[in-house]
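Read the single chain below, which is given as structure tokens and is the form predicted alone.
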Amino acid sequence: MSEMKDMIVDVVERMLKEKVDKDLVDTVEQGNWAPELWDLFKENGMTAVAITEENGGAGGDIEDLLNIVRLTGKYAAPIPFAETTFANYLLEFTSLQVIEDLATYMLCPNQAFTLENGKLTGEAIQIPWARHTKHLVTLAHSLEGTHLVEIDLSQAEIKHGTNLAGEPRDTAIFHHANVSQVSAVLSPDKMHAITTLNTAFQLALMTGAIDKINDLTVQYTKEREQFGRPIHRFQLVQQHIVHLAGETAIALAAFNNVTEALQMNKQNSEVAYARIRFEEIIQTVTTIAHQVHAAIGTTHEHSLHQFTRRLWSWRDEGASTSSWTNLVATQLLENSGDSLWGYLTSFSSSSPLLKVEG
């Protein structure tokens, strides 16, 4: 565990409670985020947790950035600080240079991207934060094969979206566009390493998320009364909130699992099986906590659904559950032979999968 972890989550925690309300978090759904947290982020050195000393960061890991994005999520932070860290940790894993300015990425399923002489051609939606961010980072395809590349998102032609969140999930159009930087060719290996480390930022995202929410159903049942008492009172509502209790404590120890294993380097499917579990989690959390607000939850005037949203939203972004079931499913059957305990519990060496290169 990294001795600077306990510090940073503090620090971090510290600022979202002060800066971060549901007014700011609503300006989102207007079109707007918050440029002077961003700025706070930056100040303080959050921004370059994760980035190498040689490349001016703090040489912190990834543990330290996964716990920053997890309180982000916990405090639905108006901020593209997930996208533009995740960026830069990627144009470090596949030796590029990293960038300072606000960035996000797009690691499109399909070949939405071509590159022909250093050129981008093609066409992305679901974009997080297009429209707010100056850089991208992404998957282009060439004759050789996939690449990472860097590109100026003043060339992209820019189309708003938002998800069920009302986060910017924009499209961008390039027709011909200069890349900033283009990675070696990906080998499948780093492809996967790629996909992995994406779902683990989302599961920080959507761990944060389920925290939250949990905290909020339990004060709810604390204030709200009824029949002269606190709800919280009544067996049906306790059952309830031991329940989302317990859905709670699973996904921190997921996400715990998750960023051991990274940390550790350890080749082995936590990342799968935790998204493979999310689902079920996120589908009991937020039915509960809605169960338990009743109508309110569901009101504008109530921050329950700021969360339940991105839930919901974050969900269905990146690598989904059925595919990292169809993985797990692919190497049991591949792998496991004649003894499926054996191969579960033979997990133990080391892979080069999230060592940074250069």
The other form holds:
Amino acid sequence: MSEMKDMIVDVVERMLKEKVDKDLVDTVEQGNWAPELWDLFKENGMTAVAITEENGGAGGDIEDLLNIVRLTGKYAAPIPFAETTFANYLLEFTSLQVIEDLATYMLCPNQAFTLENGKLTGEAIQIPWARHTKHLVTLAHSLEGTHLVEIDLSQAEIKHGTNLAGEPRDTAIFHHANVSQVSAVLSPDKMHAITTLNTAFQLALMTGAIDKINDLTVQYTKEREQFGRPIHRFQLVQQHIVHLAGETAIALAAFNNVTEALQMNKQNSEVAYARIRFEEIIQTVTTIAHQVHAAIGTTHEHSLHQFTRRLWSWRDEGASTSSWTNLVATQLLENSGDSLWGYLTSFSSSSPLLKVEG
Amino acid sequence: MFHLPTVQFTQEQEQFRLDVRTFLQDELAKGTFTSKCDSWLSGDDPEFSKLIGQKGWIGLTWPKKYGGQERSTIDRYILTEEFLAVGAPVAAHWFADRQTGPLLLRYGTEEQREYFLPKIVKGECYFGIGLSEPNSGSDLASVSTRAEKVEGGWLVNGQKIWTSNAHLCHYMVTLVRTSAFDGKNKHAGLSQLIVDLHAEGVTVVPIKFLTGEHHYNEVFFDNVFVPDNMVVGEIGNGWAQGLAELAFERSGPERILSTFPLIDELIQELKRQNNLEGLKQASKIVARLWSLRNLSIGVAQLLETGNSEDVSIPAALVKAFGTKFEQSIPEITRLIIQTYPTLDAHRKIDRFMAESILHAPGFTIRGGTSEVLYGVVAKGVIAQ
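Switching from the form predicted alone: structure of the form predicted together with the partner chain?
What follows is the entire complex, opening with the chain shown before.
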């Protein structure tokens, strides 16, 4: 990132540090909305980062946006920032009009929504923040194929639901509802690119939460005393710290490599590798953090669970690890070159699965 | 947390990678060498080292006036990766290239540089690393080999152990005690001397590795005379000088790729069997390798641009995590695919399995045990 980019990240981090605390996350978890926090992000132009200027964007690129998303994950910011910005990113990616209001998205793994004569019918579960947002960006299936559509959520019947972390994950049911925008039929390449981008946004959120869990845990080992000394002085606790710090460093480095690859349009399979690796990282990091925090970390009073519960939820949302594993395995099988090393270090633009246009 | 830079290789660097790869594939096809796991420790072939020297691929980053190419740390990283990925026999010149050259460039005298570096670059002069002693293990401050000042030089008495390839090496950079042990300042009074391993009073005794191969040695010094011009850096500064090398020693691709030939052959076998299920399990290995490599390249980039003290902690982390990874490869492989590990097997995968299983216990020991590295990393993280 350039110096200016570092500055954006600093500003956002300061904003989050000041405005988001455990109480706010608790309040939103009980079904409330955080209007001040949302307005702050909106007024500062953060929701328009990485949208082109001709579409009313605020400049910045995908790397900037993903870093802001990472920070919202690090502070468990209880607003649909990733959802709104990703919905808009998708709209622009499929040559549709970006929107200004709160938005969310759902990339249904099965054909939940059908599109006939511009009318959408169907039911999808697990839509993030649907109750609080106005626009839904989703996939719909017509006789021609799969399209990206944007539809007004006020036409839907909404049933409330939450994930493990208490984040809104609602069901939306549409009956012959009018879509506002429809993309051309999406090619398999484009569909794959959309899934990849979605996973990159999820990786950003997860990286933030992992980073925070590491901070909380290391800090705790300095403060908590047992047998007359801070627990970080115990070698077995130190082993936990090393594994936690190591997995965190790996997550941060993986995230940075993913964003840079996306940024440079050199994306090959970085997102797939990272997503597969994050499965192990999340398991290790959440287990160690709770073990080190011991009893206090299992209480609602402590903030640790706001991050571990998020990771346990997020890892099951979006494209699954097994789908990424399958993809890498298929790629290895079909890889024409005869060495794994050649495949791993390939840099030619002909091999990538994804070419992000633009 | 550690903020390691990301690296995008340039077109020139990608081309360099392909050039090295093509050369190695050609030599492999000609039968110049046989691929081997853990080739940077156990693949010693002086003829191959000379060949590499002729290509200008030893001392790649060193100044041209000593025969180097003045290329970047990242270029060297690429070169090293290519050697290890194909399991090329680079052990003979490895330590001189990785450690002795940089040490002399940083602390050596002009005379020492002019004398040793051009020989190293040609692949004709090998160095051993004389650190460990019997009973010292990871506690290097307990070193007790002594050097006593005499007219025109130093008289060395004592013993080193676990010295890789000392039987092939011409010299050894030897950590010795040049003043009495001070319990309050254990790191004081240590110095680095270049000992000619063919000098009078030096005895090299092999210690066979558990495969029966000869890599390690004991080296005995009985009144060995080392002239004053073979002192590296300052007398008494040996500990600090030694520490400066560690980031280079610990974070390189050799801490991740020692068993790469086995991974590669596993994938080839699974492809030949059209075994998608096996490849799914193997994809986790690929993801782990990718994520560790990011970290290792990040450290290389820091070494290129920054202060080596800043990187000692992430370098220790790369070593601890990387060696655990390379150690896990035979264990994962045998659960994915049936093999019959034998050192003299005809089937490549069986031979790579045997080499990996038998060499793996050493990965997390040599260059600093994982336990010691955990201590370094934990202290660094706590201090942040």
